[in-house]
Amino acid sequence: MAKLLTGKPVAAAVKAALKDLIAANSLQPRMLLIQAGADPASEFYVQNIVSNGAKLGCEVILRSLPADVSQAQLLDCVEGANLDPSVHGIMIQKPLPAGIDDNLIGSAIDPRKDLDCLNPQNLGKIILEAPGPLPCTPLAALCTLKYYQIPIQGRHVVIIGRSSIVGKPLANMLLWKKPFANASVTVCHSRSQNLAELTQTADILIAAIGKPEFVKQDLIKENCVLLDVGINAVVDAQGKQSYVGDIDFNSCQDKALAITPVPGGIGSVTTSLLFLNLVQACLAAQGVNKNIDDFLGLIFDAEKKEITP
């Protein structure tokens, strides 16, 4: 049976760090979460993130427009919050009405304020190792390694899926010339032949396709490490909804080494660092600067047991 990495342990972990980092520095974090329209999901999230706000003593202003906002309004919204010294971090809820411009809206967003790295300059950034704000998901599940010590450096990666807000920024990170990094990294995707032949020589493969229970135990090897960054939605014959993730927990479970479960796995450390990029941004407003290695440095110690895949 393999080892369960579940989330909450290491949200738990970011956001005492934080609570400290916003105590010893007095700060007053100011987040602006702006969502368009009624998506269910999206509603269940942004909850969650206005509730997390409030216990980590961050103000989350949530600002609700309707389904049929127009591009224009939407870019004055996030220009508005631009030019308010008072707000450190813009956050842009996904997914956005049809016909607005994901990428326009992104690359409108200040830099210093875009709390999920929607910014072409940070996404440069990721690649160049010059500090910035990262991608919550990729960050989280460089965090959930970090905190179950599964050492990453020479390791052959395997990420499946290459999306602009997982695959490729969660790539170049896993590249980096860090200790928690050093990674060897294979990206595969929907065109990619003899797909079993790479995802079988994976010490660790992420899975972030989009495809429900996509990872079957035939595309793993024993003894490795899964990390599961999919959340679908599925209806069983009864008409009863769940939530899945990309990999195939119960037929993968018993293979491998480690495993996130999905709900309670990577999704669950997300939230969390969404409050780390705001309170960086917020440090940084007056005039403190802090970069990845501080953040890990302050949140992770080394007292855990190390699984080695």
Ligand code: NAD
Given for the second form:
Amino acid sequence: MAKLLTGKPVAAAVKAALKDLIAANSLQPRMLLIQAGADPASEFYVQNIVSNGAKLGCEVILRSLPADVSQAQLLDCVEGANLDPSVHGIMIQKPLPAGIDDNLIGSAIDPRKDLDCLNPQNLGKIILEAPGPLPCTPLAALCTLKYYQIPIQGRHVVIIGRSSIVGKPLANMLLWKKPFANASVTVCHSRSQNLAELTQTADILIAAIGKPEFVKQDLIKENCVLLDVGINAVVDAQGKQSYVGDIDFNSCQDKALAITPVPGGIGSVTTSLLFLNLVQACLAAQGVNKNIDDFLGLIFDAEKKEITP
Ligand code: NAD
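Please could you give me the other form, the form predicted together with nicotinamide-adenine-dinucleotide, since above is the form predicted on its own?
Every component of the complex follows; first up is the chain already shown.
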């Protein structure tokens, strides 16, 4: 039976480090969270961000815009926050309504206030291994591996999914010349012809597809580590809704060494990292620049100290 890699302790370690940083530097981090339209899943995420902010001592200003908001209105909203020195970070809740150009909105965010790495300048920095905010979900995958001390260096990591928010940035982050990365990476997608051949060679398989329970036992190698990024709403025969991942947990848990659950896995780590980016932006506004190595040290070295007898 695979070891369960739950997200709760990972998120708790991140939040504990953030609370210490906020107190030690007397920070008053402030985020503008922009939501457009009333997507039920978005509503859940938005409330989660607001309640996490309150617990961490970060102010979250929620700007709820109607589904028929124009691109110009959205751009105005972003521009206003860019110019407001009391706002340290901007988060755009996806999906945006049809007709809005996501890339245009992302590009309009001041790169210093870009909490989910939507600005192309910040995405480019990932390739260069230059300091900057990192996208929350890929970072959640890295932090989960680090927390559970799963070695990545030299391992073959296969990612299914090539989106700009998960698959592509995560692949680049795993390639970094850093001890917590240094992986050999393969990225698969909807046009990959020999998917099973590729995924069966993965030491670590990461699914970010958006298809319920797509990864079955026959796609995975014995004793691999499985990270499930997918969050899919499904309705059973009785009409009851629940959430499942992109990995068929029941069939894969007997073959894998370790697996993240859905819900309660990567998704529960993601929001804590949104606040890491906010705290990073708030510190930078005070002239204190911390990079990802600093943060990982603060989060995970403290954690190690706690468990060392
Ligand atoms: P997306 O739709 O932008 O990308 C999906 C990717 O899956 C595409 O690159 C596509 O090529 C690939 N794909 C689709 N069908 C495939 C197939 N049959 N074989 C191989 N590859 C296939 O999705 P996204 O925004 O990257 O999100 C993916 C999943 O992750 C969704 O379930 C989403 O809800 C979830 N998600 C979770 C978090 C989190 O915090 N855990 C954050 C963002 C997204």
